[in-house]
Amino acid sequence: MSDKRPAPAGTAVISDQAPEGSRRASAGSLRVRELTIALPGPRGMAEVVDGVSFDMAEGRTTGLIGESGSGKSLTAMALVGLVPDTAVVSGQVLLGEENLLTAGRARIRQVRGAEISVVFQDPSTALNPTMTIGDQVGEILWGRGVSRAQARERAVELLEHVGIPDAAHRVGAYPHEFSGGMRQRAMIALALAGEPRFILADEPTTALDVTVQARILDLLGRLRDEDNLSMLLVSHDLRVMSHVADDLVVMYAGRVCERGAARTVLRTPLHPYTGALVRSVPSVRVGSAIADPLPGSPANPFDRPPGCPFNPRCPRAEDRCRTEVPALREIAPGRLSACHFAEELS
């Protein structure tokens, strides 16, 4: 395993020691800095997220897309301290000057829901079935002192936010009484509960149908809009990150490999895998299932070809490719690449 990275200069990390109140005052910005994961594999220790930089911007949504393995969840989940135990971590999350890799589980406990919220993949998994959608909400609110009417108005309030009709009622049903479009919006109100500024969500429309996904994306791009969330979307589907994401962030093998404004990468790619995965999107207008498909298999981050380790499957590489690993580094402002002939692709 490498050693660990030296952090950007300029950023400034408070300790665990400050006090509550200096802390909540500095967390106006979300920036994940050189986030690397290390996890136990056959060969020892691998970096299956590898140096991983970006910024949640204020009002915007930030898209995470790779094929499955490329380590977007898992660098998502890390936001949050939702890594396996076996994972050793280094890096920076900043929230504000926090560091929130260092900043212990009580503190990130506090910050879970309060600060930064989830919404998962499955809300079939990530709800309880045991207790009312009420109850649900209801717990969150329940431990900043509301009472259980409090908690169940306000309950009722978000599930209008969310465009659940007859919320009033339906604020007692359980997630089985409700239809997969139905229970996202519950979750997506759970998240919304203790009025956190950033949400990460993963995966949040892979479960549904297509027409359910294009409203619930349209919701929560109303909601970021409304209340002036920083979103991360967590994705596979470029088609999904056209619809909402301002800013792209694009993985493959644990590692940026793009990043740019979500509009300019997809028009105009600076990595041959970026550009893979545009053509490879299905039209109508296409008889084939899939327009152009990606050859070959993703690179396994537990056993990565030395060099580029999208070089196996790229058309364009060279001798360079298979020896030395690209930096990603600045081709155009606010453009980012992580290919030996980006210049070459703008």
The other form holds:
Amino acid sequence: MSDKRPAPAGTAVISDQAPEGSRRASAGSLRVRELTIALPGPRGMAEVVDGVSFDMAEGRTTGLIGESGSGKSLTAMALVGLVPDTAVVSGQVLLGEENLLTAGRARIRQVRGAEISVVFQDPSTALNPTMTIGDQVGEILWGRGVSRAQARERAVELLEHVGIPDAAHRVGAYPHEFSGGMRQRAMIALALAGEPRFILADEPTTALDVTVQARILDLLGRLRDEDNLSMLLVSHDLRVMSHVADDLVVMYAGRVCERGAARTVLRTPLHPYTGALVRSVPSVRVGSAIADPLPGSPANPFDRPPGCPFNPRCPRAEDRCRTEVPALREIAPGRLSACHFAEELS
Amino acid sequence: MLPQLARRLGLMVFTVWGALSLTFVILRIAPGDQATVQLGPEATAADVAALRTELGLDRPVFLQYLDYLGSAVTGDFGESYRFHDSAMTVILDRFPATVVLALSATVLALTVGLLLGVLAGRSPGRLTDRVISGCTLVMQAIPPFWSGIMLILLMALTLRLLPSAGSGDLEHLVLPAVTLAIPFTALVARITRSSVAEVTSEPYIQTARSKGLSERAVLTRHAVRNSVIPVVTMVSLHIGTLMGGAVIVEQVFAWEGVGSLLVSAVGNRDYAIVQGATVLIAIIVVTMNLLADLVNARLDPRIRAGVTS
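Okay, that's the form predicted alone, but what's the structure of the form predicted together with its partner chain?
All chains and molecules follow, beginning with the one already shown.
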């Protein structure tokens, strides 16, 4: 793949360097390097995630944003090996110095829950309907020499920690007896049970009522600070991102198109796709302009256009964009963009 | 739960009454009656008429029905003219043999069927799945009377390993139980397969994996329990078919249970036995259905709470 993306003269190709904010403590980071995931498609194997690199910096929330089909969820799940059996994964997922992609199944099972946990999208289907909330939260402790009674006590503490009232009684309840927001709180308690350092939250608020979404996001932010967690927040919702993300990774058609601190990325996007995303969000202010929806439909990762994958929808596209794949380059300190004309955008 | 249970019990009584009435009607529609069969083809019309009067068969059908219903409620189905004994006594005498046969077949079918179903369902589309699915399709299509005869030919006549007919001993039990179990096993395997395949693609299975559980723990703690719920329902519904299958299989292997008793009683127009046996089978079927619902309520808290989702 790298041969398809020659580095333009005078710019350094950044792939092994962490984005801003994480340089201080790379040992406490989860580093993703050139992650590529191929899935069988209509015309053979297709790299639906292609050379993705980013860091989950310690104590920060990294936002992974993109439209559906951009490969963002698959990228997140690949960090703990939860990809389809047919997927071929290459690259590196570095926990300390250890590459989890080559660590083997038994090791990955140790990492799951204990080092890296997942909060899934829809808590109404991601919780087992025939098991009590308490058992599901405490289950990860059963295999660690903890008695069932102790695991249940711990589950009560965790449920209290995530703000479930009357946890001592509700620990014996089943998922259908909880509201959507409560279920997601329980899901978060479940993810915390193994005392992981990293949490992968895959669209954690998408299935929830709008009024509940903010509270769940606040909870995730509070837990990150209290427990010093590093969080990967996968979402298609820019408003969610602007709310909680410290760093942003913008994905399009399986590739990273922009990376950097969330605040600056959203204020001055260095990639036309990010810019279009920002403009597509309607403002709630009275009298403000109607949102500018993104034209066209997302690129099919099984059938990426040649050159820059965003070129068919990009207002600035030139001939070069249709032939040459832009490399991810550092445009300003900590700001990376995969646009040939990134300098002109800033 | 209690009002639900009361409603279910009411429905059960209604179902048994339906079976009772239907049997009564069918027996009266069928040509010939106890009098003609008992006296044989040489009997004069006068003799037959006399016996009819004696048996009460000349009375209006509706009155016969009321009489029959009245005594059936007390468990009295009249006297079998072939056995010169109370029909219920004769039936209950044969009943344990059928229970042993049906139970053996069920245990066999559940053990093998669940195992095959889980094996096939956890990797749908793979070779194991295709082989198992192919085999179960054939097993389900074979009628028991044919597989029974084939088993007799192979095991009893060619290999001389097992007796071809008779009842009582364990060695007599093997062939009829296997015959009865073949289509049942296939059914259990097929339902388990699709259920496991469906459940293992549920998000909560991913959640279980994300906790770092072994595949075995994921399967046993999370997948199997949820997969078994539709299997329990189907198995209980199949108990009726199993009893029907027992009727044929008992006949093929001369197994002295309620099934073979029922077949000979139909031929002999032994009304008391036919009606009594049918009602007994009906009671077993509805009881098994109730039991299945209770088991499912135990397995799935949403059913317990009356939630439908």
